[in-house]
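Next up: just one chain, as structure tokens, the form predicted on its own.
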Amino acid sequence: MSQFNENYAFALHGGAGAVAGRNYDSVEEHLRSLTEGCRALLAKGCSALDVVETAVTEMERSGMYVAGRGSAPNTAGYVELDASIMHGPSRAAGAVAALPGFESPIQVARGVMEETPHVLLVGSGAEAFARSNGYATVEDPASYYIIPVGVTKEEQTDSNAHGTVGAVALDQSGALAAATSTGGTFGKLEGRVGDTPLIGSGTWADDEIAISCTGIGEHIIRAGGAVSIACAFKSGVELETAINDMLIEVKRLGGDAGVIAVTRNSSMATLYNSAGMKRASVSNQQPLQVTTFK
């Protein structure tokens, strides 16, 4: 751990299926309070990790995104939710898969995280797990998911759709952390697991850089993912640099994908190869920037 400074970042995305002429202006307002407010927890002195499980939290349970509240039922029927978050300096990790009937599927990798030896909990042990600690549970699926902002009803049936919400920071310590969690891809198959619970290909953090991913599971965790930004950039590659190279493999498989980053200097990066990726930024050295489109 570094001695405490003043350094801080933070950066956050809602998802990299925003599709082109769709007015997404509520979903940037949200993006843009959620931020200031993440800003003012890191410049009191809370920790990466502390922020970015709120802000991924306060996503899930507002409806707005493809993860928790926002997302849709599985070709069975019925929601699961996958999440993962990361501690940079400890390399600590959880994460939960194919998790049915939880608010925030984020709090339940926590959990995992600090409460088991595990990394990853799924289906049924993760429903069990989070149900033995209390984790606040969905008692009427019907009235408590709804469709989030810019997302068609038929599109919720087409798996071509996608979305997910995630956060990476950098605070005052020196300590990096990511989470990201998704309702998954529309019109999934019951159990199907993306990139976003796996650690190292939806999320990763060490002492150098905190990455989050958005975008076809499947296409990011065939092109490397996270993990092989981190690798890139720890060895020398500019940031920018080693994000496009892993988002151009992922256009080369025939996906799209978009990711947020800091790093340890708290350089900052969010890009995309999609129609569009819901974003924003701040850091004690940057103001606060929050677009869709641009």
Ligand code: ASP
Second form
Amino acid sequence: MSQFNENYAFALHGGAGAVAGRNYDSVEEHLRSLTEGCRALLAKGCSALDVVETAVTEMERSGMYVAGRGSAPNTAGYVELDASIMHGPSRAAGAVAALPGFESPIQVARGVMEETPHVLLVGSGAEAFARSNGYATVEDPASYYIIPVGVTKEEQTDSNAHGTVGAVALDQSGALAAATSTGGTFGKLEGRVGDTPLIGSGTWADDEIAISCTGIGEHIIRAGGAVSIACAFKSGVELETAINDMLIEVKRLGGDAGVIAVTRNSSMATLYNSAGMKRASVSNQQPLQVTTFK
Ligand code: ASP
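Since we've got the form predicted on its own here, give me the form predicted together with the ligand too.
Everything in the complex follows now, all chains and molecules, and the chain you saw is the first one.
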């Protein structure tokens, strides 16, 4: 399916949990430099899969978002992380859910994709896989985890507050990929899993489209999530309409959400019906755009 076309496109999000009136300048600056770095990688021919993993790993590492280092403990008092990654041309996919004790769940998810015959490993099984494959562990949770930008200490126990990071890319070979990682909703029960690690729900990539979702996972799962957008788009529905139809369904179920997508012809969309969504995008035809509320 792949053919060299010289087009590339990239979008990322730092979650649909942005709260109106708060200052996300540092987040937007971070998204800007990260997007510029990913644009340069794509321009020199890097694969979409490597670029989305790089972007999500950096957002996990930063502690600025509710993912990786910015995650908060569940009601049992420890951090469990969810992440997934998908490669469009091969439909290869990997994911981890309720993973405790590791710095970069997206890297472990890629390991599941490449080193096992499975798509999703959860809890203690995901932990055992990550440990035996040497992924970086969190040695001292009390000092490692920090409060992300735009979140208060009180909100870290509030189940209505949440955040996620995600990236989608089209590379110059025509390959699409998507990756998403989250600390989940604040105040979640031990073992709670949202849309993020579920292929087809929080993350999807095929030959035509790559998608990463953010919002309350319970609503996204029940609204059909990313693959419902992909199916509509591939049946001829306009990209923005396909995304908005899923977002409307999330709203009808009582939630709100955000979606980023890139397509094989390098169209991009970053849409949401929450108060805001931290996001950025760039392509070989479109200059870098970064914003949270507009
Ligand atoms: N979708 C994530 C979850 O439900 C949270 C988010 O995107 O903000 O775990």
